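Next up: a single chain in structure tokens, the form predicted on its own.
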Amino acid sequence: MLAVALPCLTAQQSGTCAPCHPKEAKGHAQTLMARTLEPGGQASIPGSHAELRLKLGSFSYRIYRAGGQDRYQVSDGTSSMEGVVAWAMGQGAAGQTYVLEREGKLYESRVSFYNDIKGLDATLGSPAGVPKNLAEAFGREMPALSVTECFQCHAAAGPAAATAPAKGSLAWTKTLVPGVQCENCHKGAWKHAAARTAGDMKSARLAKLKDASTEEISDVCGVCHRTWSHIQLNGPRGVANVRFQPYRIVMSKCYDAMDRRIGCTACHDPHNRPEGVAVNSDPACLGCHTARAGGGPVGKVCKVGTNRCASCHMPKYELPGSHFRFTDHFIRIARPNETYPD
């Protein structure tokens, strides 16, 4: 991962949530989720490179910073198209894709940055092969629905969401708070904070996620990471669904919709920077799979050892074109050279 400065608290955290929840607000500001969207001109990856270049067939790509803007340019050797990087999506652990603004419209960049190769390559999910023309090489124009779906998982609605421009519009994106914020998971957080400030304790009540079941937490996370039902109905199939963790974990034999020890938050603390498998995942596994004094184990005890549960039972798979190995959340006894179990 690129070494980048950690962000300050967002407007939501510092102005509303932090006074009552300082620990959670401070920790969350350092998480990858909080940094999953950056405004153009402030994006850490373009800012840490003099320029980024790629040759794709007869097309040459260039991303560079000039005049306080991140610029995106593609040329076929005769003509060129250029746009402003309005937003950088993804914090760079795997990669970063760019939302471009050109003539009042938004486009998904045809090329993205990948941390593994420290450079550009074709955006995951873009049409295979070499672009047919300059317009196709530039990127995919994003319809309003696509803009809405992307930004709802990479940003939070502002406090004036009710009076914001139409969802999916360019103007709407400019009213959002970059990154996954309190409001994304704690629906009504803005209203809750405003009511607290006004002393209206009755209206300030907010549902406590700590009381939610594993299935309910999975549904909260699955809004962006995809639930079991979503993938079952819509796909994708095969290794392409390895990055949809709520779907994959339901397939595990140890999954229990009511047992919070197997829920998302058993390993992932959304309020704090992840500390790695050894700190989070393995102790969660050993909460069940360990011998108890005076009695038998709650779950089967691994014959191999108890210090690499996740790395062994949650193998990694590379999604073609992603330059990244995703952890498969289907917990199982993984066999050498086995095909991806869909």
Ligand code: HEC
Contents of the next structure:
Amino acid sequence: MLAVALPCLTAQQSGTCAPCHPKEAKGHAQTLMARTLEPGGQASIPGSHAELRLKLGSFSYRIYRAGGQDRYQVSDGTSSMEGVVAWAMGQGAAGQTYVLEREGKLYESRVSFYNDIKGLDATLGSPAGVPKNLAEAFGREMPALSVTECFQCHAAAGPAAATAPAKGSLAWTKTLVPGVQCENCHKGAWKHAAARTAGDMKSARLAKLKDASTEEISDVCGVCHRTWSHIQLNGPRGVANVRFQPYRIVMSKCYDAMDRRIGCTACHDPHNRPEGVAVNSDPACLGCHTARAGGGPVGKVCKVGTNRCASCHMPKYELPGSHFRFTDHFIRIARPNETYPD
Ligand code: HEC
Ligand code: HEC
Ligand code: HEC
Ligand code: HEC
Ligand code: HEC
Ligand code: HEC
Ligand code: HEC
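To test you: the structure above is the form predicted on its own. What is the structure of the form predicted together with the ligand?
Below: every chain and molecule of the assembly, starting with the one above.
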């Protein structure tokens, strides 16, 4: 049994860690990652719009809040299909997709919200063009495996995971702690918290990630942002892989698997990411590209720019259909009109 009392499973895991790690707990709860999954009825985007609407061919979509639920409806003019939003996935920096419940089954919504257009459009990865019939217009029925995959990247197992219902079921999703939680990056965190709270200082020790190599951190993040080897083996090739940073960054001459100055956490603090504030990577770049000042290997110095290094050396690409410009982590001298280097 676990000694930690959890007031409510939908609370963030950080509440459990806060008494002992207040800094990480406070910052983490504010990140987009921590908030990337919201229960239907409490989803912030449908909550802040009276109604979301879209017309796709002859199909009309509506997402609206009624009776404490977020509801999703598609009509072809004569008949309509309606479902309840079980979960809203994605905080919407790029977009938000809905996991719908209808007659005991789960569906991925055919349309998603996109921040760039402040409205609905076809879900990324859905079949191109206008849906053939009402059922197709509604969304894609999600097999248990697909549900499991989505939720393993957008939520964390709760402290009583071993007794949870079958993976991929709606009941299972409700046992998860929504959002990317401490446990996702610090494996064994629940057990550690329970042991420390009970005064046991010996068992359930966690790995100290501050001491992990750049490659090891890439693999922690790569569980969801995909690892180098996953993309190398399975693709995709071409611009579709721009969103997989652990793969792209390895192509840079800057990359050194053992050098922490080019690890993900040199530019991103996983415990603190003020929303709307652009990442400032200049200190990281200048950690290496500076005139020799003693200590550590140094790189060449730029003759063109002195700040906002990423704006020239980490170009942005829009993925077709995503309404979002991803930052290429292949750091390089990007020439005008070059083809996407892959
Ligand atoms: C009752 C206090 C307590 C609670 C609650 C607690 N920790 Fe800890 N944690 C510690 C102590 C003390 C250490 C120091 C090293 C050790 O004993 O493992 C530690 C170490 C760690 C480390 C390794 C860092 C290092 O310096 O060795 C991580 C990561 C960590 N805790 C994360 C968490 C997370 C995540 C939670 C919540 C799920 C949590 N802790 C809950 C007390 C606590
Ligand atoms: C359990 C899966 C998971 C892991 C592990 C993970 N991420 Fe994420 N990350 C996500 C998801 C999902 C989003 C999308 C959040 C949203 O809805 O906007 C995201 C978004 C981000 C963003 C963009 C949003 C922001 O806050 O700026 C950054 C940067 C990021 N992750 C960095 C990292 C780093 C660095 C690591 C490793 C230390 C990491 N992630 C590990 C799932 C994960
Ligand atoms: C292997 C892990 C993984 C799986 C599986 C996964 N996602 Fe994600 N998802 C991420 C990461 C990482 C991000 C943030 C970076 C990006 O957009 O690539 C993200 C971003 C998103 C976003 C945009 C978030 C935003 O605020 O910008 C949506 C919407 C989304 N995912 C929905 C889904 C749905 C629906 C499924 C299942 C059909 C799914 N994801 C499966 C890891 C995953
Ligand atoms: C997205 C991944 C991610 C999440 C989520 C996350 N951490 Fe961390 N955490 C890291 C990484 C990576 C480091 C190492 C930081 C560095 O490189 O300086 C770290 C470092 C720490 C440390 C310092 C000890 C160490 O391991 O080096 C503590 C304590 C800690 N995290 C606690 C927490 C707590 C508490 C939560 C949840 C409230 C949390 N973390 C959520 C990735 C994460
Ligand atoms: C860990 C140290 C390190 C960091 C951090 C780093 N670089 Fe580099 N970078 C190098 C090394 C080593 C090379 C190889 C050439 C050299 O000696 O400068 C290189 C090469 C380059 C090149 C030339 C690439 C080419 O195709 O010839 C550019 C441009 C560059 N870096 C820009 C950046 C920018 C911008 C950042 C921050 C976003 C950055 N670097 C961060 C070490 C680093
Ligand atoms: C040298 C600095 C640097 C390093 C190292 C770095 N990033 Fe980034 N990252 C950036 C910049 C700059 C952005 C653009 C953010 C912005 O415009 O605010 C970004 C954006 C992102 C985003 C948001 C999506 C996007 O394309 O804008 C994710 C997710 C992300 N990084 C993940 C990672 C992961 C995972 C790693 C480790 C493999 C990593 N980053 C390493 C500088 C860095
Ligand atoms: C306005 C765009 C711009 C900005 C901002 C910029 N650079 Fe550059 N950088 C370039 C261009 C263009 C080149 C290639 C020059 C050439 O063809 O010799 C270059 C070349 C480089 C090189 C290779 C130098 C060599 O001798 O081979 C490095 C390293 C580099 N930049 C790093 C940086 C760093 C670090 C920053 C931020 C402090 C930065 N750059 C800011 C455009 C920029």
